[in-house]
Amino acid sequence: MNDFIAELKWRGMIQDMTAGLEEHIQKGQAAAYLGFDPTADSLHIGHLVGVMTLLHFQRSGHQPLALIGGATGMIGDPSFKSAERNLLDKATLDQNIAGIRKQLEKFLDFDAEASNKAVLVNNYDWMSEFSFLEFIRDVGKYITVNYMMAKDSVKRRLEEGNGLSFTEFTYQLIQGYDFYYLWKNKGCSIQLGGSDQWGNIVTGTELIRKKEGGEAFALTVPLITKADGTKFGKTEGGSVWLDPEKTSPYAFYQFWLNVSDEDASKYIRIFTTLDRETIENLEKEHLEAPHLRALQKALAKDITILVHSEMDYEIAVKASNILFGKSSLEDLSTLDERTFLQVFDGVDVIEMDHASFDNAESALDLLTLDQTIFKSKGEARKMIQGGGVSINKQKIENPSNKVETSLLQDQYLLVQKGKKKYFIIKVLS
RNA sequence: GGGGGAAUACCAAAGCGGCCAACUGGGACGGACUGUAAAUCCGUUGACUUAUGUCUUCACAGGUUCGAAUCCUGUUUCCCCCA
């Protein structure tokens, strides 16, 4: 059994833990749980720190439990959120839970014969039948309001004066009861969570102690930050999701590849399972030749394969070369149609019939046929003269020459406006 | 209430009767360089079928003049000074 705590320590994944946790774990196989809020049908990379913690936990020979907050998701956690949450209905929740479960299976082994196989639990299962009377007697009785009010998360909401409903105020009791329930029925003695969860987790250990004199532990992971102070996990397009439908594997790969040098060392420890020696070697390599960005590449590779697949990774690399490298028409032609469309997923596609394509007398005509690429010929001409327009990776030299390049897959033209804006013209036959 | 000044393109700011679609700086967008970074350098930046072309612009409405962003009158808004 590997040393779980030591592993997390060198990876910089521990924010805080309760006293005695290390000794407790060393005694033998333990079980720990981490909760996920089913607010969407996919996890995003903000959840990944927690997921990785569970993964390390299982790899160290312990049993990870992933708790999906079917019940708590209906309530809303007030922790460090400024406004009251909208409640989700049961149908949406069920759908979200299914999506999240599928993603967790990539990280955790739910099928193992071993005693430490991962287990997915849903607190809706034990909360839904809980009557209010039972709840206030069996749970509420043990925790004082004074104690609950003292929590940072609650205090802050009260100070802001935005109002805190009784429902959200109760949240910590529900989460506390979850911990108690898992402790009692699943032998789960540890709760993992983000640093914002500390207060809620401790309410659980408190409940276990008061109700049964039991011992339970907490471990929180740090909030992931970025060196430039902007929010981690967001791009211009919003959150970075694990679901390939929401964030394509290519975009996902790009997100990690674009991480800054300062952040890369930190992230590679947290988000990959690469061992210490490998990472330190990569860092050395990166220091000697920073422009090669060995760290970012390793980080992006490892995590893309983990979350998506080896093949998705290869396509992402290929796509990156085409979009940013010095690729040529030949490289483009080697892509099959499916891959081509995947690489340019999200790019505007302009459809035109074959006759219009043949009749376009010049590059100018072709690019302004539809107003999407350029609004006017004047605009198009200016940018072509500035050297900013390519078709199928070939720069257009003269705006009034006819476009002579061959169609990709007999139907596509890849138009590049500036360095980063792409359009696909699909010629219908 | 009286006196003075100002309103210009995305922003700032020149222009003060023809050479003005309007200097310059910032921003934005393109290009080169680079690490898909930063810095730097170069180009574009009212619209249009690129034309030593046409059209629409310098708060708004009128006027003077062959000709106005520039002069005059009125209107609106803003700033300053005196009450």
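From a predicted model like this one, the values you see are computed outputs, not experimental measurements. Take the two forms, find the largest set of C-alpha atoms that superpose within 1.5 Å, and that set is the rigid core. Positions refer to the first chain, counted from 1. First, how it differs from the form predicted on its own.
With the core superposed, residue 345 shows a C-alpha displacement of at least 2 Å between the two forms. Once both forms are fitted on their rigid core, the CA atom of residue 411 lies 2 Å or more apart between the two forms.
Fitting the two forms on the rigid core leaves the C-alpha of residue 61 displaced by under 2 angstroms between the two forms.
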Second form
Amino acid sequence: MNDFIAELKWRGMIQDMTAGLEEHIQKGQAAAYLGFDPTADSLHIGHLVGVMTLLHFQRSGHQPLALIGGATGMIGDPSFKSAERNLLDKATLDQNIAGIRKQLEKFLDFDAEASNKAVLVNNYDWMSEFSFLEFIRDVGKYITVNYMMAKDSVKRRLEEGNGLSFTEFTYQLIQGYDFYYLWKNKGCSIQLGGSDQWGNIVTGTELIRKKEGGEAFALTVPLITKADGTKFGKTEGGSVWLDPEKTSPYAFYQFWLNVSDEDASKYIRIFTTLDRETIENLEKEHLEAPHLRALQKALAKDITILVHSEMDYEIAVKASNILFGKSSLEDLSTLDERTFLQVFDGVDVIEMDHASFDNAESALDLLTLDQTIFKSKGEARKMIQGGGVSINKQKIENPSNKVETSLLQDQYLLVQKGKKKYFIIKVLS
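Could you present the same protein in the form predicted on its own, rather than the form predicted in complex with the RNA shown above?
Excluded here are partners and other molecules; the one chain stands alone.
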């Protein structure tokens, strides 16, 4: 059994933990849970710190419980939120829960015969039949209003003047009861979460102590930041999702490939399963030749394979190499339309009907059809003869020959003019 706490410490994944946790976890197999709000049908990379914490917990021989907040997702956690969140209906929540479970299965083993197999729980299962009167009698009486008001998430909202609905105010009681329920019924003695969850988590430990005289523990991981101060996990296009339909494997790979050197050294510890020796060797290699970006490449590879697949990683690498000329028509042909357009985002797209494409007698005709790529046939001829033009990564040798290459995805031609200038010809059907 690996030392879970030691593993998290060297990876920089511990913010706070309650006294006695290390001793408790060393006594034998323990169970811990971490919650996910099903506000979307996919997790994004902001959730990955929690997911990786559960992964390390299971790899250390302990049992991870992934709690999907089917009940709390109807309310919304006020922690570090400036306004109340839109409430979700049950049908939407069920759809979101199914999507999240599918993603968690890539990280956690739910099917193992071992006693530490991962378990998925939904707090709607025990909260849906709980009447309001029962809740305030059996839970509310153990936690004082003064205790709840002292929580940072509550104080911040009140100080900002936005107020806090009673619905949101009760969130920490519901999360506290989740911990109590899992402690009582699943033998779960530890709750894991982000540092913004500390107040909600210790409400659970307090409820367990007051209601049953029991002992429970908490551990939080740091909220991830970027070295430049901008928000982690956000791009110009929005959040980076684990769902390939929301964020393609290519875009996902590119996000990690383009992190700064300082962030790469931190992220490779948190978001990969690489061991300490491997990571430290990569850091030495990176220091010796930072331009080769060894850290970023290893980070992007490991997390892309973990979230998607080795095949998706290989396609993402091919897609990346296309921009630097290290590719062929075969490489281009392996890209789906979405990835192809993402690789060449911002490139001028010239649309033409199929008849115009078919009637182009030569490369010169095609490349000067609307004067976007070349203003004149003379200019085009000169660059072609100098070896500076390719279509679908195949160099044009004779400007008078007809372009015979097949259309990518049955409608695209990629034109490269010089070393770095690209155009896309889209042939309309």
